[in-house]
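One chain follows as C-alpha coordinates, the form predicted on its own.
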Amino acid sequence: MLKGKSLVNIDDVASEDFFRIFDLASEYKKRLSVGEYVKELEGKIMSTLFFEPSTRTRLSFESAMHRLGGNVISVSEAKSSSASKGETIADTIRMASSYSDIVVMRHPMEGAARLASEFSSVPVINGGDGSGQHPTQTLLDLFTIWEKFGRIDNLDVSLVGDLKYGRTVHSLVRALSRFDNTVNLISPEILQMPDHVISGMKQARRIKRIENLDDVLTKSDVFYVTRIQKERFVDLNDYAKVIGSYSFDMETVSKMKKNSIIMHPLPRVDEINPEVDMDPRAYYFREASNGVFVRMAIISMILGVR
(Lines of atoms letter the chains of each structure in order from A and count residues from 1; the text may use other names and numbers.)
(Lines give C-alpha, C1' and ligand atoms only; values in the text may rest on other atoms or scores of the structure.)
Protein backbone atom coordinates (compact mmCIF):
# COMPACT_ATOMS: atom_id res chain seq x y z
CA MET A 1 0.00 0.00 0.00
CA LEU A 2 1.07 3.60 -0.58
CA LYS A 3 -0.02 5.08 2.76
CA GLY A 4 2.71 7.26 4.24
CA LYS A 5 5.25 6.29 1.59
CA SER A 6 7.24 8.35 -0.91
CA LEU A 7 6.76 7.69 -4.63
CA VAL A 8 10.11 8.17 -6.33
CA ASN A 9 10.33 5.25 -8.75
CA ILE A 10 7.62 3.22 -10.49
CA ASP A 11 9.09 0.22 -8.67
CA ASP A 12 7.79 1.82 -5.44
CA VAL A 13 4.25 0.89 -6.53
CA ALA A 14 3.10 -2.73 -6.32
CA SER A 15 1.26 -4.06 -9.36
CA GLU A 16 -1.96 -4.58 -7.40
CA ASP A 17 -1.84 -0.91 -6.38
CA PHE A 18 -1.96 0.08 -10.05
CA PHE A 19 -5.55 -1.15 -10.16
CA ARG A 20 -6.46 0.43 -6.82
CA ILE A 21 -5.25 3.74 -8.25
CA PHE A 22 -7.22 3.18 -11.47
CA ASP A 23 -10.44 2.41 -9.57
CA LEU A 24 -10.11 5.47 -7.35
CA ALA A 25 -9.17 7.71 -10.29
CA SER A 26 -12.29 6.48 -12.11
CA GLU A 27 -14.40 7.31 -9.07
CA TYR A 28 -12.99 10.83 -8.85
CA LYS A 29 -13.46 11.32 -12.60
CA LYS A 30 -17.14 10.38 -12.33
CA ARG A 31 -17.74 12.53 -9.25
CA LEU A 32 -16.11 15.59 -10.81
CA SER A 33 -18.00 15.07 -14.08
CA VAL A 34 -21.26 15.75 -12.23
CA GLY A 35 -19.83 18.75 -10.37
CA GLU A 36 -19.36 17.06 -7.01
CA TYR A 37 -16.89 18.82 -4.72
CA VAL A 38 -14.53 16.42 -2.95
CA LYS A 39 -13.48 17.53 0.55
CA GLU A 40 -11.36 14.59 1.62
CA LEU A 41 -8.15 16.56 2.23
CA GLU A 42 -9.43 19.72 3.86
CA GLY A 43 -6.70 21.14 6.09
CA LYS A 44 -3.89 19.33 4.28
CA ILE A 45 -1.10 21.23 2.48
CA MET A 46 1.01 20.13 -0.48
CA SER A 47 4.33 21.75 -1.38
CA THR A 48 5.23 21.74 -5.08
CA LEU A 49 8.93 22.35 -5.70
CA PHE A 50 9.66 22.63 -9.41
CA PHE A 51 13.27 23.43 -10.24
CA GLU A 52 12.73 22.63 -13.92
CA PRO A 53 10.02 23.94 -16.29
CA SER A 54 6.65 22.20 -16.13
CA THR A 55 3.11 22.89 -17.25
CA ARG A 56 1.01 19.73 -17.10
CA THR A 57 2.68 18.02 -14.15
CA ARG A 58 2.69 21.04 -11.84
CA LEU A 59 -0.77 22.28 -12.79
CA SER A 60 -2.37 18.84 -12.60
CA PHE A 61 -0.84 18.14 -9.18
CA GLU A 62 -2.00 21.51 -7.88
CA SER A 63 -5.43 21.06 -9.45
CA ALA A 64 -5.67 17.58 -7.91
CA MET A 65 -4.91 18.90 -4.43
CA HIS A 66 -7.38 21.77 -4.74
CA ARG A 67 -10.08 19.41 -6.03
CA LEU A 68 -9.52 17.22 -2.97
CA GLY A 69 -10.16 20.25 -0.75
CA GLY A 70 -6.51 20.77 0.22
CA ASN A 71 -4.15 23.71 -0.25
CA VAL A 72 -0.91 24.24 -2.15
CA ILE A 73 2.27 26.20 -1.51
CA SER A 74 4.61 26.39 -4.46
CA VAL A 75 8.07 27.07 -5.87
CA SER A 76 7.68 27.26 -9.64
CA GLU A 77 11.32 27.83 -10.68
CA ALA A 78 14.79 27.49 -9.18
CA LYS A 79 15.61 31.21 -9.28
CA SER A 80 12.66 32.00 -7.03
CA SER A 81 13.93 29.69 -4.28
CA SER A 82 16.98 29.65 -2.03
CA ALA A 83 18.50 27.06 -4.38
CA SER A 84 19.63 30.09 -6.38
CA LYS A 85 21.67 31.07 -3.30
CA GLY A 86 23.31 27.67 -3.09
CA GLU A 87 20.97 25.94 -0.66
CA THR A 88 21.22 22.14 -0.83
CA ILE A 89 18.35 19.81 -1.72
CA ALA A 90 18.56 18.38 1.79
CA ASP A 91 18.04 21.76 3.45
CA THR A 92 15.30 22.79 1.00
CA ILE A 93 13.34 19.61 1.58
CA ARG A 94 13.72 19.81 5.35
CA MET A 95 12.04 23.21 5.27
CA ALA A 96 9.35 22.31 2.74
CA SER A 97 8.37 19.16 4.61
CA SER A 98 8.01 21.12 7.84
CA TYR A 99 5.49 23.40 6.12
CA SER A 100 3.34 20.72 4.47
CA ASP A 101 1.91 17.21 4.57
CA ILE A 102 3.26 16.03 1.21
CA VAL A 103 5.88 17.32 -1.25
CA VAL A 104 5.98 17.04 -5.05
CA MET A 105 9.37 17.81 -6.57
CA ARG A 106 10.78 18.13 -10.08
CA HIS A 107 14.52 18.55 -10.46
CA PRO A 108 17.00 18.46 -13.37
CA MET A 109 19.34 16.10 -11.48
CA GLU A 110 18.67 12.38 -11.73
CA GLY A 111 18.35 10.93 -8.23
CA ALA A 112 17.28 14.23 -6.65
CA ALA A 113 13.85 12.92 -5.64
CA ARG A 114 15.33 9.88 -3.91
CA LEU A 115 17.75 12.12 -2.05
CA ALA A 116 14.91 14.44 -1.04
CA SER A 117 12.85 11.52 0.29
CA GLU A 118 15.69 10.61 2.63
CA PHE A 119 15.66 14.06 4.27
CA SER A 120 11.92 14.73 4.21
CA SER A 121 9.66 14.25 7.22
CA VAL A 122 6.65 13.76 4.89
CA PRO A 123 6.11 11.68 1.74
CA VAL A 124 7.82 12.93 -1.44
CA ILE A 125 6.43 12.39 -4.95
CA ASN A 126 8.85 12.50 -7.85
CA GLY A 127 7.52 14.88 -10.52
CA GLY A 128 10.47 14.04 -12.79
CA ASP A 129 14.20 13.92 -12.02
CA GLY A 130 16.41 14.72 -14.99
CA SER A 131 16.53 11.72 -17.31
CA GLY A 132 15.64 9.39 -14.44
CA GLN A 133 11.98 8.56 -13.88
CA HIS A 134 8.50 10.08 -13.85
CA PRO A 135 6.33 7.53 -12.02
CA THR A 136 3.06 9.46 -11.81
CA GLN A 137 3.18 10.09 -15.56
CA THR A 138 3.43 6.33 -16.03
CA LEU A 139 0.44 5.75 -13.77
CA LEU A 140 -1.72 8.19 -15.74
CA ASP A 141 -0.44 6.65 -18.99
CA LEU A 142 -1.41 3.18 -17.79
CA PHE A 143 -4.79 4.48 -16.60
CA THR A 144 -5.43 5.91 -20.08
CA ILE A 145 -4.54 2.57 -21.68
CA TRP A 146 -6.70 0.71 -19.14
CA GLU A 147 -9.67 2.99 -19.88
CA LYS A 148 -9.31 2.36 -23.61
CA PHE A 149 -8.63 -1.37 -23.69
CA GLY A 150 -9.92 -2.56 -20.31
CA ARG A 151 -6.51 -4.04 -19.54
CA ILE A 152 -2.78 -3.25 -19.38
CA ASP A 153 -1.56 -6.66 -20.52
CA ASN A 154 -1.49 -8.62 -23.79
CA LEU A 155 -0.87 -5.43 -25.75
CA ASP A 156 1.67 -4.42 -28.37
CA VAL A 157 3.14 -1.07 -27.32
CA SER A 158 5.63 0.99 -29.34
CA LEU A 159 7.74 3.62 -27.56
CA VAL A 160 8.93 6.12 -30.16
CA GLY A 161 11.55 8.90 -30.15
CA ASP A 162 13.93 9.90 -27.37
CA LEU A 163 14.34 6.74 -25.32
CA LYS A 164 17.75 7.69 -23.91
CA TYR A 165 16.83 10.85 -22.01
CA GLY A 166 13.04 10.39 -21.82
CA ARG A 167 12.22 9.74 -18.17
CA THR A 168 8.58 9.01 -19.00
CA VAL A 169 9.52 6.00 -21.12
CA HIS A 170 12.05 4.80 -18.54
CA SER A 171 9.23 4.44 -16.02
CA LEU A 172 6.69 3.16 -18.54
CA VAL A 173 8.80 0.34 -19.92
CA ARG A 174 9.43 -0.96 -16.41
CA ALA A 175 5.72 -0.96 -15.63
CA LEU A 176 4.72 -2.59 -18.93
CA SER A 177 7.33 -5.30 -18.46
CA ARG A 178 5.51 -6.58 -15.36
CA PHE A 179 2.66 -7.75 -17.55
CA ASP A 180 2.50 -9.89 -20.67
CA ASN A 181 3.11 -7.12 -23.22
CA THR A 182 5.28 -6.77 -26.29
CA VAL A 183 7.23 -3.50 -26.15
CA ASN A 184 8.94 -2.08 -29.24
CA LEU A 185 11.72 0.45 -28.65
CA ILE A 186 11.88 2.71 -31.72
CA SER A 187 14.57 5.39 -31.77
CA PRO A 188 17.65 6.69 -33.59
CA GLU A 189 20.75 4.74 -32.60
CA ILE A 190 22.14 7.56 -30.43
CA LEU A 191 18.85 7.80 -28.52
CA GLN A 192 18.36 4.11 -27.73
CA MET A 193 17.08 3.20 -24.29
CA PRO A 194 20.04 2.58 -21.94
CA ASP A 195 20.70 -1.06 -21.08
CA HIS A 196 20.56 -0.34 -17.35
CA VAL A 197 16.91 0.73 -17.65
CA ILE A 198 15.72 -2.58 -19.11
CA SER A 199 18.21 -5.03 -17.61
CA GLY A 200 16.71 -7.66 -15.35
CA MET A 201 13.11 -6.99 -16.38
CA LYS A 202 10.62 -9.82 -16.02
CA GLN A 203 9.50 -9.71 -19.67
CA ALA A 204 12.82 -8.58 -21.18
CA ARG A 205 12.49 -11.21 -23.92
CA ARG A 206 9.46 -9.31 -25.26
CA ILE A 207 11.26 -5.97 -25.47
CA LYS A 208 12.55 -5.35 -29.00
CA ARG A 209 14.78 -2.63 -30.42
CA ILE A 210 13.53 -1.40 -33.80
CA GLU A 211 14.67 1.52 -35.98
CA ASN A 212 11.97 1.51 -38.65
CA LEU A 213 8.55 2.75 -37.52
CA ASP A 214 6.90 1.17 -40.58
CA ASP A 215 7.73 -2.27 -39.17
CA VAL A 216 5.13 -1.86 -36.40
CA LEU A 217 2.58 0.62 -37.80
CA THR A 218 0.04 -2.07 -38.65
CA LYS A 219 0.68 -4.14 -35.49
CA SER A 220 0.84 -1.92 -32.41
CA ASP A 221 -2.10 -1.12 -30.14
CA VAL A 222 -0.37 1.87 -28.53
CA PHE A 223 2.14 4.33 -29.98
CA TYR A 224 3.77 6.29 -27.18
CA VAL A 225 5.56 9.15 -28.93
CA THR A 226 8.15 11.35 -27.21
CA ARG A 227 9.84 14.63 -27.99
CA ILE A 228 13.54 14.76 -28.93
CA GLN A 229 14.74 16.76 -25.93
CA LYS A 230 17.07 19.49 -27.14
CA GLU A 231 17.88 20.57 -23.58
CA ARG A 232 19.45 17.19 -22.78
CA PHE A 233 22.05 17.30 -25.58
CA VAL A 234 25.60 18.41 -24.84
CA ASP A 235 26.44 18.63 -28.56
CA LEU A 236 23.70 20.35 -30.59
CA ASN A 237 25.16 18.84 -33.75
CA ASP A 238 23.89 15.49 -32.46
CA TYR A 239 20.47 17.04 -31.88
CA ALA A 240 20.37 18.36 -35.45
CA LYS A 241 21.03 14.83 -36.74
CA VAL A 242 18.01 13.27 -35.01
CA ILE A 243 15.32 15.98 -34.87
CA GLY A 244 12.41 14.92 -37.06
CA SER A 245 13.49 11.26 -37.09
CA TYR A 246 9.91 10.11 -36.55
CA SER A 247 6.78 12.05 -37.34
CA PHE A 248 3.10 11.15 -37.20
CA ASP A 249 0.94 12.79 -39.86
CA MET A 250 -2.33 11.60 -41.40
CA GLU A 251 -0.49 9.46 -43.93
CA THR A 252 1.28 7.66 -41.08
CA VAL A 253 -1.90 7.34 -39.02
CA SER A 254 -3.80 5.88 -41.98
CA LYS A 255 -1.59 2.78 -41.75
CA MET A 256 -2.39 2.16 -38.08
CA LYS A 257 -5.04 -0.19 -36.75
CA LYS A 258 -8.46 1.43 -36.36
CA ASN A 259 -8.53 0.64 -32.64
CA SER A 260 -4.97 1.75 -31.86
CA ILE A 261 -4.10 4.97 -30.04
CA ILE A 262 -1.37 7.62 -30.11
CA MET A 263 -0.11 8.90 -26.77
CA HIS A 264 2.41 11.60 -25.90
CA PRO A 265 3.49 13.02 -22.51
CA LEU A 266 3.66 16.50 -24.10
CA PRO A 267 4.89 19.07 -24.97
CA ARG A 268 5.30 18.10 -28.61
CA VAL A 269 7.49 19.82 -31.20
CA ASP A 270 7.25 18.30 -34.68
CA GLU A 271 6.70 14.62 -33.91
CA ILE A 272 2.89 14.77 -34.18
CA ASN A 273 1.33 16.99 -36.84
CA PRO A 274 -1.64 19.01 -35.48
CA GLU A 275 -3.77 17.56 -38.30
CA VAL A 276 -3.75 14.30 -36.33
CA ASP A 277 -5.49 15.91 -33.33
CA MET A 278 -9.00 15.36 -34.69
CA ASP A 279 -8.45 11.67 -35.41
CA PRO A 280 -10.16 9.42 -32.79
CA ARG A 281 -6.85 7.61 -32.29
CA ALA A 282 -5.23 10.80 -30.93
CA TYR A 283 -5.31 10.25 -27.16
CA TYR A 284 -2.65 12.65 -25.88
CA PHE A 285 -4.98 15.42 -24.67
CA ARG A 286 -7.24 12.87 -22.97
CA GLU A 287 -4.09 11.40 -21.44
CA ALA A 288 -3.07 14.81 -20.08
CA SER A 289 -6.51 15.50 -18.58
CA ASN A 290 -6.41 12.11 -16.83
CA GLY A 291 -3.42 13.39 -14.89
CA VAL A 292 -5.67 15.25 -12.46
CA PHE A 293 -7.78 12.19 -11.53
CA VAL A 294 -4.83 9.83 -11.22
CA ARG A 295 -2.85 12.30 -9.12
CA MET A 296 -5.91 12.84 -6.90
CA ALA A 297 -5.94 9.08 -6.29
CA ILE A 298 -2.20 8.93 -5.58
CA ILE A 299 -2.29 11.85 -3.14
CA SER A 300 -5.34 10.41 -1.32
CA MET A 301 -3.77 6.99 -0.97
CA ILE A 302 -0.41 8.32 0.23
CA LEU A 303 -2.08 10.57 2.82
CA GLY A 304 -4.17 7.65 4.01
CA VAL A 305 -7.61 8.94 3.10
CA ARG A 306 -8.22 5.89 0.91
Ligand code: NCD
Second form
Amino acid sequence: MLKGKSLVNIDDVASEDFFRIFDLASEYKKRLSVGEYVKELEGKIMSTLFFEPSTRTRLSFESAMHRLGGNVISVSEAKSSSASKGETIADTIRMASSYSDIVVMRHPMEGAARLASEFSSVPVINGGDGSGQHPTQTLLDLFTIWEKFGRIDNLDVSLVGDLKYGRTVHSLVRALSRFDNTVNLISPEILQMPDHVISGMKQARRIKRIENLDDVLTKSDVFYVTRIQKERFVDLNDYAKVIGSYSFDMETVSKMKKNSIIMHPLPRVDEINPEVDMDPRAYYFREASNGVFVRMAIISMILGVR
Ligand code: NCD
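With the form predicted on its own done, generate the form predicted together with the named molecule in the same format.
Everything in the complex follows now, all chains and molecules, and the chain you saw is the first one.
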Protein backbone atom coordinates (compact mmCIF):
# COMPACT_ATOMS: atom_id res chain seq x y z
CA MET A 1 0.00 0.00 0.00
CA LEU A 2 1.24 3.44 -0.90
CA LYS A 3 -0.96 5.35 1.55
CA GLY A 4 0.95 7.88 3.61
CA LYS A 5 4.34 6.69 2.34
CA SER A 6 7.14 8.39 0.47
CA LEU A 7 8.09 7.07 -2.97
CA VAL A 8 11.85 7.36 -3.28
CA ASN A 9 12.96 4.14 -4.95
CA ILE A 10 11.04 1.76 -7.21
CA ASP A 11 11.82 -0.95 -4.65
CA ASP A 12 9.44 0.94 -2.30
CA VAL A 13 6.49 -0.15 -4.46
CA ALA A 14 5.14 -3.70 -4.10
CA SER A 15 4.43 -5.55 -7.36
CA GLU A 16 0.68 -5.77 -6.52
CA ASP A 17 0.66 -1.99 -6.28
CA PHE A 18 2.01 -1.73 -9.83
CA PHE A 19 -1.26 -3.26 -11.05
CA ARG A 20 -3.40 -1.17 -8.69
CA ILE A 21 -1.72 1.91 -10.13
CA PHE A 22 -2.32 0.69 -13.72
CA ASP A 23 -6.02 0.06 -13.03
CA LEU A 24 -6.53 3.43 -11.43
CA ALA A 25 -4.52 5.23 -14.13
CA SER A 26 -6.73 3.55 -16.78
CA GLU A 27 -9.83 4.65 -14.92
CA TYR A 28 -8.64 8.27 -14.78
CA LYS A 29 -7.62 8.12 -18.43
CA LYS A 30 -11.13 7.03 -19.40
CA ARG A 31 -12.84 9.58 -17.19
CA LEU A 32 -10.71 12.44 -18.51
CA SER A 33 -11.26 11.32 -22.10
CA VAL A 34 -14.98 11.98 -21.68
CA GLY A 35 -14.30 15.36 -20.12
CA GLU A 36 -15.11 14.43 -16.54
CA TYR A 37 -13.70 16.65 -13.78
CA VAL A 38 -12.28 14.50 -11.00
CA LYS A 39 -12.56 16.36 -7.69
CA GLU A 40 -11.02 13.81 -5.39
CA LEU A 41 -8.27 16.03 -3.99
CA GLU A 42 -10.09 19.31 -3.51
CA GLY A 43 -8.39 21.35 -0.79
CA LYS A 44 -5.12 19.41 -0.93
CA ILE A 45 -1.83 21.08 -1.80
CA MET A 46 1.21 19.66 -3.57
CA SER A 47 4.66 21.31 -3.48
CA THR A 48 6.88 20.69 -6.46
CA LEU A 49 10.53 21.48 -5.72
CA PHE A 50 12.62 21.16 -8.86
CA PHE A 51 16.30 21.95 -8.44
CA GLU A 52 17.16 20.55 -11.88
CA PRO A 53 15.58 21.21 -15.30
CA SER A 54 12.34 19.41 -16.12
CA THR A 55 9.53 19.73 -18.61
CA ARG A 56 7.48 16.52 -18.48
CA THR A 57 7.93 15.45 -14.89
CA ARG A 58 7.04 18.76 -13.28
CA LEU A 59 4.28 19.70 -15.69
CA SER A 60 2.66 16.27 -15.61
CA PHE A 61 2.75 16.16 -11.79
CA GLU A 62 1.21 19.61 -11.64
CA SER A 63 -1.34 18.76 -14.30
CA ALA A 64 -2.19 15.54 -12.42
CA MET A 65 -2.78 17.45 -9.18
CA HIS A 66 -4.94 20.06 -10.93
CA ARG A 67 -6.87 17.32 -12.73
CA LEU A 68 -7.65 15.81 -9.32
CA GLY A 69 -9.01 19.15 -8.12
CA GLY A 70 -6.00 19.92 -5.89
CA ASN A 71 -3.64 22.88 -5.83
CA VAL A 72 0.06 23.27 -6.51
CA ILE A 73 2.81 25.52 -5.14
CA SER A 74 6.18 25.26 -6.80
CA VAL A 75 9.85 26.05 -7.07
CA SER A 76 10.98 25.44 -10.60
CA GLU A 77 14.57 26.69 -10.40
CA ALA A 78 17.22 26.32 -7.71
CA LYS A 79 18.16 29.96 -8.11
CA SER A 80 14.68 31.19 -7.28
CA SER A 81 14.61 29.40 -3.90
CA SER A 82 16.64 29.82 -0.73
CA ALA A 83 18.73 26.81 -1.78
CA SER A 84 20.74 29.46 -3.66
CA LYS A 85 21.36 31.22 -0.30
CA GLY A 86 22.84 28.03 1.12
CA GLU A 87 19.75 26.54 2.75
CA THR A 88 20.07 22.79 3.38
CA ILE A 89 17.72 20.18 1.88
CA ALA A 90 16.60 19.37 5.42
CA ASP A 91 15.46 22.93 6.14
CA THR A 92 13.88 23.43 2.71
CA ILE A 93 11.85 20.25 3.04
CA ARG A 94 10.78 21.02 6.62
CA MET A 95 9.20 24.20 5.32
CA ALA A 96 7.73 22.82 2.09
CA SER A 97 6.16 19.94 3.98
CA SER A 98 4.57 22.31 6.48
CA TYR A 99 2.94 24.18 3.58
CA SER A 100 1.55 21.17 1.72
CA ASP A 101 0.16 17.63 1.87
CA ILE A 102 2.66 16.03 -0.49
CA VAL A 103 6.03 17.05 -1.94
CA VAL A 104 7.59 16.15 -5.29
CA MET A 105 11.30 16.84 -5.48
CA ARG A 106 13.95 16.69 -8.20
CA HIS A 107 17.54 17.27 -7.17
CA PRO A 108 20.98 16.80 -8.80
CA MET A 109 22.33 14.83 -5.83
CA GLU A 110 21.80 11.08 -5.64
CA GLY A 111 20.13 10.28 -2.32
CA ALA A 112 18.54 13.74 -1.99
CA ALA A 113 14.98 12.39 -2.06
CA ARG A 114 15.73 9.81 0.65
CA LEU A 115 17.26 12.54 2.79
CA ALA A 116 14.27 14.80 2.17
CA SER A 117 11.83 12.03 3.15
CA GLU A 118 13.57 11.78 6.52
CA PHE A 119 12.96 15.45 7.33
CA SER A 120 9.53 15.80 5.75
CA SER A 121 6.29 15.68 7.72
CA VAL A 122 4.39 14.61 4.56
CA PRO A 123 5.10 11.99 1.84
CA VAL A 124 7.91 12.84 -0.59
CA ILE A 125 7.92 11.64 -4.20
CA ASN A 126 11.28 11.40 -5.92
CA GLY A 127 11.08 13.19 -9.27
CA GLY A 128 14.67 12.20 -10.03
CA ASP A 129 17.77 12.33 -7.79
CA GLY A 130 20.97 12.76 -9.80
CA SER A 131 21.93 9.45 -11.37
CA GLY A 132 19.94 7.61 -8.72
CA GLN A 133 16.31 6.76 -9.39
CA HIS A 134 13.18 8.03 -11.12
CA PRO A 135 10.45 5.70 -9.82
CA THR A 136 7.38 7.46 -11.19
CA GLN A 137 8.90 7.47 -14.67
CA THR A 138 9.24 3.70 -14.33
CA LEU A 139 5.59 3.37 -13.32
CA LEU A 140 4.44 5.30 -16.37
CA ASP A 141 6.86 3.31 -18.56
CA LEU A 142 5.44 0.05 -17.22
CA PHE A 143 1.88 1.31 -17.63
CA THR A 144 2.63 2.10 -21.28
CA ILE A 145 4.05 -1.40 -21.81
CA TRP A 146 1.06 -2.94 -20.01
CA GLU A 147 -1.39 -0.99 -22.20
CA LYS A 148 0.36 -2.17 -25.35
CA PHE A 149 1.08 -5.82 -24.52
CA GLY A 150 -1.45 -6.50 -21.75
CA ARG A 151 1.37 -7.69 -19.48
CA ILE A 152 4.72 -6.67 -18.00
CA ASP A 153 6.27 -10.13 -18.05
CA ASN A 154 7.52 -12.51 -20.73
CA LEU A 155 8.92 -9.66 -22.74
CA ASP A 156 12.30 -9.02 -24.30
CA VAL A 157 13.32 -5.46 -23.43
CA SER A 158 16.42 -3.65 -24.67
CA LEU A 159 17.68 -0.66 -22.71
CA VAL A 160 19.83 1.46 -25.01
CA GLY A 161 22.11 4.44 -24.38
CA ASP A 162 23.48 5.95 -21.20
CA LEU A 163 22.96 3.19 -18.65
CA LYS A 164 25.53 4.61 -16.26
CA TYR A 165 24.14 8.06 -15.51
CA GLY A 166 20.52 7.57 -16.65
CA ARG A 167 18.25 7.29 -13.61
CA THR A 168 15.19 6.19 -15.57
CA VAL A 169 16.88 2.93 -16.58
CA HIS A 170 18.17 2.34 -13.05
CA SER A 171 14.60 2.20 -11.77
CA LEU A 172 13.24 0.41 -14.84
CA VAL A 173 15.72 -2.46 -14.85
CA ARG A 174 14.91 -3.25 -11.22
CA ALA A 175 11.18 -3.25 -11.87
CA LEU A 176 11.38 -5.35 -15.05
CA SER A 177 13.60 -7.90 -13.38
CA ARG A 178 11.00 -8.69 -10.74
CA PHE A 179 9.01 -10.37 -13.51
CA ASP A 180 10.00 -12.99 -16.02
CA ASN A 181 11.57 -10.68 -18.62
CA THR A 182 14.79 -10.71 -20.60
CA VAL A 183 16.58 -7.39 -20.30
CA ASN A 184 19.35 -6.51 -22.75
CA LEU A 185 21.73 -3.73 -21.76
CA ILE A 186 23.22 -1.91 -24.75
CA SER A 187 25.56 1.01 -24.12
CA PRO A 188 29.00 2.36 -24.98
CA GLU A 189 31.68 0.69 -22.86
CA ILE A 190 32.14 3.71 -20.58
CA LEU A 191 28.39 4.07 -19.98
CA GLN A 192 27.59 0.54 -18.83
CA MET A 193 25.06 -0.01 -16.11
CA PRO A 194 26.89 0.00 -12.75
CA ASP A 195 26.94 -3.39 -11.02
CA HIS A 196 25.41 -1.99 -7.83
CA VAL A 197 22.21 -1.12 -9.73
CA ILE A 198 21.55 -4.73 -10.69
CA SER A 199 23.11 -6.51 -7.76
CA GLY A 200 20.99 -8.61 -5.45
CA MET A 201 18.20 -9.17 -7.95
CA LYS A 202 16.76 -12.66 -8.24
CA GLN A 203 16.40 -12.50 -12.00
CA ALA A 204 19.82 -10.93 -12.64
CA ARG A 205 20.72 -13.88 -14.87
CA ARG A 206 18.09 -12.68 -17.35
CA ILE A 207 19.96 -9.37 -17.67
CA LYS A 208 22.55 -9.45 -20.41
CA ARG A 209 25.11 -6.94 -21.59
CA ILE A 210 24.96 -6.91 -25.41
CA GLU A 211 27.57 -5.17 -27.53
CA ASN A 212 25.67 -4.57 -30.75
CA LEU A 213 22.20 -3.22 -31.16
CA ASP A 214 21.98 -5.33 -34.33
CA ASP A 215 22.05 -8.48 -32.20
CA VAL A 216 18.67 -7.65 -30.65
CA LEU A 217 17.03 -5.52 -33.29
CA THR A 218 14.93 -8.30 -34.78
CA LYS A 219 13.99 -9.90 -31.48
CA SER A 220 13.14 -7.31 -28.78
CA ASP A 221 9.57 -6.29 -27.98
CA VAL A 222 10.55 -3.00 -26.39
CA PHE A 223 13.45 -0.66 -27.18
CA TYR A 224 13.90 1.83 -24.36
CA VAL A 225 16.23 4.47 -25.76
CA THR A 226 17.88 7.09 -23.54
CA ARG A 227 19.79 10.33 -23.91
CA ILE A 228 23.49 10.53 -23.08
CA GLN A 229 23.43 12.54 -19.84
CA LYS A 230 25.95 15.20 -20.84
CA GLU A 231 25.46 17.21 -17.64
CA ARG A 232 26.73 14.35 -15.47
CA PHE A 233 30.07 13.82 -17.22
CA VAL A 234 33.11 14.72 -15.16
CA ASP A 235 35.23 15.01 -18.32
CA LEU A 236 33.59 16.38 -21.47
CA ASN A 237 36.26 14.64 -23.57
CA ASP A 238 34.54 11.40 -22.58
CA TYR A 239 31.21 12.81 -23.72
CA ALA A 240 32.75 13.66 -27.10
CA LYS A 241 33.71 9.97 -27.47
CA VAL A 242 30.16 8.65 -27.03
CA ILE A 243 28.01 11.35 -28.59
CA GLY A 244 25.85 9.91 -31.34
CA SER A 245 26.58 6.29 -30.33
CA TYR A 246 23.05 5.13 -31.10
CA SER A 247 20.57 6.58 -33.48
CA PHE A 248 17.24 5.08 -34.45
CA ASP A 249 16.18 6.04 -37.96
CA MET A 250 13.72 4.38 -40.36
CA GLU A 251 16.38 1.98 -41.52
CA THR A 252 16.88 0.75 -37.94
CA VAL A 253 13.15 0.64 -37.27
CA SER A 254 12.46 -1.33 -40.47
CA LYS A 255 14.40 -4.26 -38.95
CA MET A 256 12.31 -4.31 -35.76
CA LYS A 257 9.36 -6.65 -35.24
CA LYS A 258 6.00 -5.27 -36.42
CA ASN A 259 4.58 -5.54 -32.92
CA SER A 260 7.54 -3.99 -31.10
CA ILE A 261 7.70 -0.46 -29.69
CA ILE A 262 10.27 2.29 -29.17
CA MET A 263 10.11 4.16 -25.90
CA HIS A 264 12.15 7.11 -24.59
CA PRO A 265 11.71 9.08 -21.35
CA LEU A 266 12.48 12.26 -23.35
CA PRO A 267 14.02 14.74 -23.91
CA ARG A 268 15.68 13.21 -26.97
CA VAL A 269 18.71 14.78 -28.55
CA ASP A 270 19.78 12.72 -31.56
CA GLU A 271 18.90 9.16 -30.47
CA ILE A 272 15.69 8.98 -32.47
CA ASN A 273 15.37 10.67 -35.82
CA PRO A 274 12.07 12.62 -36.06
CA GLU A 275 11.31 10.62 -39.23
CA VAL A 276 10.47 7.72 -36.88
CA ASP A 277 7.72 9.70 -35.12
CA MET A 278 5.01 8.74 -37.59
CA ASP A 279 5.76 5.01 -37.39
CA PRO A 280 3.17 3.11 -35.31
CA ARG A 281 6.02 1.65 -33.24
CA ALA A 282 6.99 5.12 -31.96
CA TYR A 283 5.51 5.11 -28.44
CA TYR A 284 7.43 7.90 -26.71
CA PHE A 285 4.81 10.65 -26.97
CA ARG A 286 2.06 8.33 -25.80
CA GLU A 287 4.38 7.28 -22.95
CA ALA A 288 4.89 10.92 -21.92
CA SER A 289 1.17 11.71 -22.00
CA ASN A 290 0.45 8.67 -19.83
CA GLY A 291 2.53 10.47 -17.18
CA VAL A 292 -0.48 12.52 -16.11
CA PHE A 293 -2.81 9.53 -15.52
CA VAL A 294 -0.18 7.45 -13.75
CA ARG A 295 0.82 10.36 -11.54
CA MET A 296 -2.85 11.03 -10.72
CA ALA A 297 -3.09 7.42 -9.55
CA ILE A 298 0.10 7.65 -7.49
CA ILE A 299 -0.89 10.92 -5.81
CA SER A 300 -4.40 9.78 -4.92
CA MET A 301 -3.15 6.46 -3.56
CA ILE A 302 -0.47 8.14 -1.43
CA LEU A 303 -2.96 10.70 -0.15
CA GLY A 304 -5.26 7.85 0.73
CA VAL A 305 -8.35 8.86 -1.20
CA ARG A 306 -7.97 5.61 -3.20
C1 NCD B 1 14.53 12.01 -17.75
C2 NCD B 1 15.15 12.46 -16.46
O3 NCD B 1 15.03 13.63 -16.07
O4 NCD B 1 15.75 11.61 -15.83
N5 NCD B 1 13.50 12.83 -18.19
C6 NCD B 1 12.24 12.63 -17.67
O7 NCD B 1 12.01 12.75 -16.49
N8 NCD B 1 11.28 12.25 -18.52
C9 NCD B 1 15.47 11.63 -18.80
C10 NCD B 1 16.58 12.55 -19.20
O11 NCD B 1 16.74 13.66 -18.72
O12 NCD B 1 17.34 12.12 -20.09
